[in-house]
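The form predicted alone is given below as one chain in structure tokens.
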Amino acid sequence: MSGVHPAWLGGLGGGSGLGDDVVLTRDPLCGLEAEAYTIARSGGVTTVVAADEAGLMYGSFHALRLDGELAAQTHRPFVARRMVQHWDNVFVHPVMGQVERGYSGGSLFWEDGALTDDLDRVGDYARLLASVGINAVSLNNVNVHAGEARLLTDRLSEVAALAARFRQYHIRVYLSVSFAAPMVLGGLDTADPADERVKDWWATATQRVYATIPDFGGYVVKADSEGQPGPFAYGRTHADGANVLAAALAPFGGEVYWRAFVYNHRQDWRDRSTDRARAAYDHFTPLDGEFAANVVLQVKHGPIDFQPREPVSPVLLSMPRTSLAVEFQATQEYTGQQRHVCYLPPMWSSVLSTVAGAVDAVVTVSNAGDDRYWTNHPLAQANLYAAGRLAWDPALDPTALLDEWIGLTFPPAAAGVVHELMRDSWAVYEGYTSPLGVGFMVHPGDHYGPDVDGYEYSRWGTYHFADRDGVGVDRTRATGTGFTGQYPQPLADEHESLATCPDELLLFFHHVPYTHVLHSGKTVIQHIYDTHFQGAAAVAEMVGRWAALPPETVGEDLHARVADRLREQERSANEWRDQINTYFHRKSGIPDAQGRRIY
């Protein structure tokens, strides 16, 4: 790039970044779309051609991953918007802390109510995200408190300072905003989307944002969800609410990411007709085609809440006239909270293979914080790395991505050990936690560690219905909540029938006796016993494998950090094993066929 020195080029590493063996050519007439690039390596020289600077940047990061010769390849993103969302609070929340469901230290952006004074670290984070293809970031918690609400108005300069760092890497910033902002910030007596004063308030506020941040991305909204205000208070639909914000953003090319995480969070546990899994579909699919073109309906990948195993959300398969984003969670709220190794991309890849033709954006809730290693558990970095890479190209193999990350992060002498620890870690985690897709069974509130009945009689709609005879939730059309009917064929019938429902989702869709025989040939109760003993044993092997790796291979500090997290994982896995097995032994009265110790 003769005569051009973008910030990202210097940020790629020593000197000008790539060295003389990389030739970058920006050619607006090359026929490539925005962000796409063609890369080749021959005779020790790498060439990158793109129509725009963003494409050159992504191609340059690709060049850093290259090892050996490469025939010319063209790479283009699967979706135009690949977003990481933060649940960061401006002020420390008395329950949720500086980052809600964050397990990697404090916020990268705020500290005790003030903008961070380490904007260089923010720049490093922007480079990290861009290197894996992320091009959008939302900065604050979707549960918008008073401090975060003011980012839209008198604290907008802080957003501008952060946007300046992300802009260097072609990343646009978004804000989570409160649906009630016209009341909270504007002094109106209503947030009714049909009220002209409300429309004018959003239009004026949005004009101010773009006057300060011309490339601002837009808004993220959690409305009528878990106590957050929304259009239901005024007898309006979610389309009514979203479209008002969309109209304010449209003149500037901005977007609204409207979350579909809407359900009755005050459910009566006695009422088996109400099914939280149904809620998003029931609320949103009747509105298909009613959302403005710049509204993106953001849908969690499963119908409940980022559990170790869920079916794909039927909403993602049922709204062809609405722009959809699939939402993943890299922060390990229900998968070990970055104290357990749990490599999640195999789960995400499976979802993407089902919904790839239906979604327009991929959103990942970040697992990064101000921790020295970004993600608390150093191995959890792989989840953020692969989240970006899969959002760019969902056809990539998760195991290959794991090895790619390992090769860029660890010396060859450690690669085999890290691979063995991580490759099957999602299956290991699932093995010693909630069985066969039933979900939850976690400690209420902090969601860490086992508590089998912790949510069973709560208002949150996350039940397993275990009794002396069996376990699981009947979501069939024939005898249950009818949730299976929300799927298109052939999935609807596949999930409906015990003969075809996958074992790993059995208890999500069916209530069955403990003696029900799985496709594997085991009974449900024996499967529970076996997987929990095997899962805990696998973690013990992981601890030993890491301990055998000489600390100097990876550095003593990193080795000690991973060793500490693995010891906690072993303790927790043993607790999960003993509580789950004991609970179901006492419920069923059926002994373990192998006679192992159950309390």
Ligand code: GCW
Second form
Amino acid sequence: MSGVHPAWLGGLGGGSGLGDDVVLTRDPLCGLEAEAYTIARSGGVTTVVAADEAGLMYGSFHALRLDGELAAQTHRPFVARRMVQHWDNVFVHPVMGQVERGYSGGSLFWEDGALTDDLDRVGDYARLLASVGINAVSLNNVNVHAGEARLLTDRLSEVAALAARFRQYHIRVYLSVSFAAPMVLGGLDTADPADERVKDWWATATQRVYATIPDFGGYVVKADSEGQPGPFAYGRTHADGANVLAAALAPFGGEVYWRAFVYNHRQDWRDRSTDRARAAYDHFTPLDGEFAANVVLQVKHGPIDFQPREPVSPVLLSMPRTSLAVEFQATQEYTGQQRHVCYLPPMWSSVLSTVAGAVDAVVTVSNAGDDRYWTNHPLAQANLYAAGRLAWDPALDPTALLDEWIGLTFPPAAAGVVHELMRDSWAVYEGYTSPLGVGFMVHPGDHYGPDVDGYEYSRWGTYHFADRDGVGVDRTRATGTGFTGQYPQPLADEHESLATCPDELLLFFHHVPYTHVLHSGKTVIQHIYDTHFQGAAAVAEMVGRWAALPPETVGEDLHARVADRLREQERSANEWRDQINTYFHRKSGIPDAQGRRIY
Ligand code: GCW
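Having gone through the form predicted alone, I am curious about the other one (the form predicted in complex with the ligand); can you provide its structure?
Next comes the full complex, this chain leading.
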């Protein structure tokens, strides 16, 4: 160990730590880039070489995963920015709780208004994130409430305490900030980005942050979105807004992650000309090339909002002169809320295969909390694990990643069962929830469980337009909202035409009769019935599989936790099956070809 004594090595200690058979060499002249490493194992000895300490750390975590001999390989991250974002509140929010869309207990960072007194747990979390390649974390909710806004100023020491833990694992800390901070915190009468006092306020506040936390990462901003303040109030563009914060951060090497999740959340459902899917593209693509170099535009992977199935956001394919981050949601807001098993990497991997060349950063909304299993459903850990691994290398096969996680987490006797439970769990979830890409048939507010018309006459812009004849959203150029035209070719034409639109996205792009025949050969209505019966039946099988695994194989407590969540998944899947099938049976009047029970 050539003179390296970093803190993270201690974190690798103990029973599972690096043994004497691992030789770490930091060699600034080895020719590798930052964070990259070369690893090999032969004759029972693993060697890791890197130019910097971060590379050595990532190589060491790789050494822990190694099993058997390995000819020398060099690994380097696909993107330099691999971030996890928390939607944690400092104070318990009356509606959203401590963690917005958090399904894993309380925050790891704050407890009811105060910094956690369990900073060791934060250190464990930092190690967990670093072990999968994450190097940035934002600590607080993008919806910045008044108390949380103060993290930027008089509560900065708390941020510094957390940053100290993350720093040991080469993770930089970011804060979500309010665009109105100059007013909320600075007492100004405006947050107009063109106002000199506003620019000065951001510059001074940012200087103070760096005086306390010299390696601070930067800001995350949700502006003009779902009630958050933003530049529109002053007739300014989002580039004007982002660039003021960017200018304040630039002298210190900091960055702004500026979210593209901007849409009209007070739509009239009677208005058929407004299409929420179009919004991010319409707002942001005209600004391509106008953002400062240290602004990263953060784009949700789909055009609407983390539904079980969406096409790739066209924004990610249309802004070549802007740094882009793709945003994934490990917290399973619309995918079972960590009560249902839903292994998401197959979804993320398919998005990455389309956008990999275009993005500079991968951001994942964390699913971790102060739960003893980190993620409530113990199997939801795999999503966080794979989020990091895919950000490091998007070419990794999601099933291989699943097996990698299983191998590191469970004894061999449980591996087969866990693999079977998880491998196709996204497809199973999609099967019993909203069909063919239609989305948003969830219960309003908490977004859990079925409520087919729950959002149909609301202001949120998420409609399915089911009537007695058909279902789906016409987003074609020919007869619909024109959203398909936001895609480059060949996607624009592929989505436009019924002949080429993939079945799984059919209702996202088209309104079709229930008798429309899919590429699969089935009608839409029969597909709905079949997938809902099959999805619920698949969950029943999962319950049986887990019950057949002797509890002591994985530990009784964990076994019981998973069994309990599976029971809820089964109840909920049956609920989805029955409500969706009954709804469409009543609308269409078309019977199930197999004569199964529909209520
Ligand atoms: O899906 C919506 C969620 C909000 C969330 C928002 C966002 C943090 O329901 O809870 O707010 O997305 O991504 O900003």
